[in-house]
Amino acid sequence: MDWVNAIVQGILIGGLYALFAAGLSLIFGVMRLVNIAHGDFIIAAAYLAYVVISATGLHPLLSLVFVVPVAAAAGYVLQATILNRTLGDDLLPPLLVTFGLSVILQNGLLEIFTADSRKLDAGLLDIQTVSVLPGVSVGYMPVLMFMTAVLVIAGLQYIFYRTALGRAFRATSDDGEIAQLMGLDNRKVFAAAMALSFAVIAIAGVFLAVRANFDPFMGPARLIFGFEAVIIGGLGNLWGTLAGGVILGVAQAIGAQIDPGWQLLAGHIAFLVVLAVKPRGLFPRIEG
């Protein structure tokens, strides 16, 4: 029963893995914006439910409560101030500037809480597990991660198909110019789009906080993961992202099931093969 426990554990990291992937996926799909700072906002994130935490004795998952908020807000400044600056038909610009927020986020993070590794802890919920097979048994956090990020994926997607700020996200990711000419307000637009992936990236950092220590540096892996999700599932496709997020999951548990020193590695050649044999994901989005 060991691979079969391997592959069952694979599924569940694979929640977290789309949890970083959702919000990458959706600002790409809207303003053709690639975030280099993405994994380095998720641990800001769990710093700031550490922060959260320490100063009012909230559980981990309640800090949400405080931690999405700012988060949003924080994101939908960013965009406004920032980067709207930078959009425009060259790609550099957004690269250059998310880069320098990665290495300013770093070392801003190592200057106030030190390189030193924290986690949060969830108490009886991150230990107790439940047997579903003789031999196999899963954690109650594991499960709620990977409950929370079908959850969020399917909120983003009612959001983007079913709501009045959806049709805006669609109608600027189309043809911004003609949305301007119908009345909107592209960078209103990408700032509320921006707003939206870091409460996803807030959630992603508290559950990555729960699961594992963190510190200042471990923002560019987690970009990693959750650029290989969005490629393998598919640009633009937020189902695809869960897909893509279990794959790596499941090729990194069966990895390091073989050799333990095989885990990330067995990750990205799954990715290689999806990039190599399907160029734009196994579930792209159709457009049209």
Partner chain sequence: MHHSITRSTSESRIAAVMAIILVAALAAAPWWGSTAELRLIGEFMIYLSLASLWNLLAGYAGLISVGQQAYVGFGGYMLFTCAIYLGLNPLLAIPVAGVLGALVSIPVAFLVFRLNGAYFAIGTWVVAEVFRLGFAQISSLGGGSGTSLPIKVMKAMAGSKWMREAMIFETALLLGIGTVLAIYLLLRSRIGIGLTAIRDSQIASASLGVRVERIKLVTYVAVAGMTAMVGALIFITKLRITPDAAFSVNEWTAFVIFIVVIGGIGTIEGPIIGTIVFFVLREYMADLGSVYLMILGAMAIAIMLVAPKGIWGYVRERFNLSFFPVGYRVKLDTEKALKPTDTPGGT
Given for the second form:
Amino acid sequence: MDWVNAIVQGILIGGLYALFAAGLSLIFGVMRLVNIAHGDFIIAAAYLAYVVISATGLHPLLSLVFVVPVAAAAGYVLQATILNRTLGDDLLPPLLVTFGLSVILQNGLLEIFTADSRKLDAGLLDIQTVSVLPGVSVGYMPVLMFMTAVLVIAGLQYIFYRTALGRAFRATSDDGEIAQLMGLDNRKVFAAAMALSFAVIAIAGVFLAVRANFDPFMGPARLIFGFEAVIIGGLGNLWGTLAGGVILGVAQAIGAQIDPGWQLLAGHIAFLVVLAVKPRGLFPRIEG
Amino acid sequence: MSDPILSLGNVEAFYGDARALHGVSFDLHPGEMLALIGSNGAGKTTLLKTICGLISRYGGDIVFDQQNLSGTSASAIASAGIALVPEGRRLFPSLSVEENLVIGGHVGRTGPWNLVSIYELFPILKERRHQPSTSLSGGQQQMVAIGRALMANPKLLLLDELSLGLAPVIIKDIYALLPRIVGQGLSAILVEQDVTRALGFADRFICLQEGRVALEGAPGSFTREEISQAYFGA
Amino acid sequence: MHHSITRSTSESRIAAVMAIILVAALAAAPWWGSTAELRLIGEFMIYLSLASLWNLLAGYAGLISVGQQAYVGFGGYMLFTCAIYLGLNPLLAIPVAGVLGALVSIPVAFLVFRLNGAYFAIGTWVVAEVFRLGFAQISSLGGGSGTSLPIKVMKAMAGSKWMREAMIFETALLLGIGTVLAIYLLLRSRIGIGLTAIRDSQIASASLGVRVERIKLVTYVAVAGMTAMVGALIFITKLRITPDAAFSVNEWTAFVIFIVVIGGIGTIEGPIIGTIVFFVLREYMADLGSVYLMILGAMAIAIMLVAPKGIWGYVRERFNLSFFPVGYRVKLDTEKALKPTDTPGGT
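Could you drop in the structure for the form predicted in complex with its partner chain? We only have the form predicted alone so far.
Below: every chain and molecule of the assembly, starting with the one above.
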């Protein structure tokens, strides 16, 4: 039963990894930008929630009402003021600027909040469990987290393929020059995409902070988990990203079951195996 | 005569350090169809892109509908009422046929063109509306590109190499529809390799040579030799 | 019109003479410098070498890696393995670590080269993490808490403390100066012309017959080997290795990237200037701790936005200087012909 239990937990944690991945995948899809500071922004969102909760006493999930719009606004401003200036044929500027942001964020959070780890308390949600199989029970929180991931991805999918904003994202990604002739301002489209990515970052940050302890230096590992989920699932496929997150979560759970030291290693190895065998991911988007 | 809808004064354009246009000037009047001819590299596409705002480094004045376009972004120029049917069509591959048309209307201008009237003009597109734009034939893709530009209800339509890569019979069909599109207040600039066809449709023509206006006037007012000399150079 | 084609410039000849004098003076440092000074210069050489290597990778071959700590740490661990279990003299173990580093980079390249552009960067980071977690599992090397270089290993290198310090210092000097010179010579070679072409335009160089993928692979493997050698040297000076220190992204990649960006990416001079700036800043601001790191990050961002070619790119554009002439210059004999308005061959 230990194994079944571990795998079920791994699947549920895969939802969190999908949340890490979705924002990353979204902005790569729209503007070919890889935000090296993605994970650090997730941690920053967790700290923002921490501050909001400390000040107001809100439940962590309710703090999302505040954290999500603030994060989205921050993403919009970041893109409009800094990142838009780095976009072009050269890959180096956006990578190095976001790398610099990553270092600034980690050390800034360290300055403000110290290296002590923190956790958000979700009250009863943290403790209560539900039995899914004989001998296998899961916590409310991981289930809620997984359901949120499914909803977020369904929402992104809807925005991408059913709304004017999504049409603008896809058109700008296809051909930025012609998209301008449709009256679309590339810079605003990119800023909107970054805002959306940051909204997802905020959700991911709060769930991460409810699930486990966090500290200022946890960002890069979250970036890597998100990235691995994107590549395993297949570039440009949001539902594939969820599958990638689940595969990563299960691989880590199996690794941890063998030996605690193998938890992260097993996840990375699963990623490298997929990269070696199916470099376009398990569910690549079919090009029309 | 009424005020020109478009007026170019001494326009110069640059690609990096290379100058592609050397002081091009002309006026275009409402409802007029201007053919832009010239050999490869004469600067025809560059001129269209400059008018659309896609070439940020240019000199001289471009006045559209009494508004100087200097410093105006491509998206704002589109909203002001200039639409381009680009060379090679350049549809958005990840958008369906209908989405390609709908996004053309994004600028939010009203007028005679909407999905219904576009589908009347090109009935085949209605049948294929939910297909990916990449699944269409070349001629159908050209119809989408024209429809996408019309959806903006522009005052000025720029048509770049409509016949490129299309079968002669399809080119003929598409040109046959042009009179239903241009006129009634819509002006157009037509770039076309096939000079005879272009001159047959245009009210007036301009021949560019190495980025300069080599000849300008009504199609009937010059002999073939004169046009040919302006086209190929001495 | 007469003209001659030349590579050297008058400032490059003056610079060469001065560089030879400087290197000679540095080589004599064990006889004039204190232990602290030797350490500082040695550390300078280590960062100069790492920065020059990363610059070759990112600035020329277009391979933006944030995972070079994989090879620093791997080199360090190989040195410890060779010295502790094979009884090899640590200085001789350095080239062995280099060869092993180059070998291990081949299967790594097979994997990470499947990722394009920006995702390549994170892919290299994953590999470095795999190395870190992997070495933490090897209990004979101390597992997660690491291991120390036994005194007898160091004693076997040389009897006296002064002699050991001098030997380590000269090795650092050799690696630092050697890396810069090797890259200079490489860029003047056929491969170098290909690399410069890739830097300027990947698509154009491919269409002109430059074997882009092959040159990138060779560069990646060579840089991995050299980086592993530097890593081996680093952990001789530290005497102790742990997975976290060996595979630190901050120390072996973030600092290095900042050095190159600040100095000027895609030039040989850039990493040299960047390393000088880095050490000057550290001298004055290292006490600030995390604020110092934030300032470095902000500087790198500001430079990327305002002057993407860094300090050296800015200086070179203003004064047309080149201390490491890699390209060719056409010198026209008449001064009039230098006026930009004259078209070549117009007379």
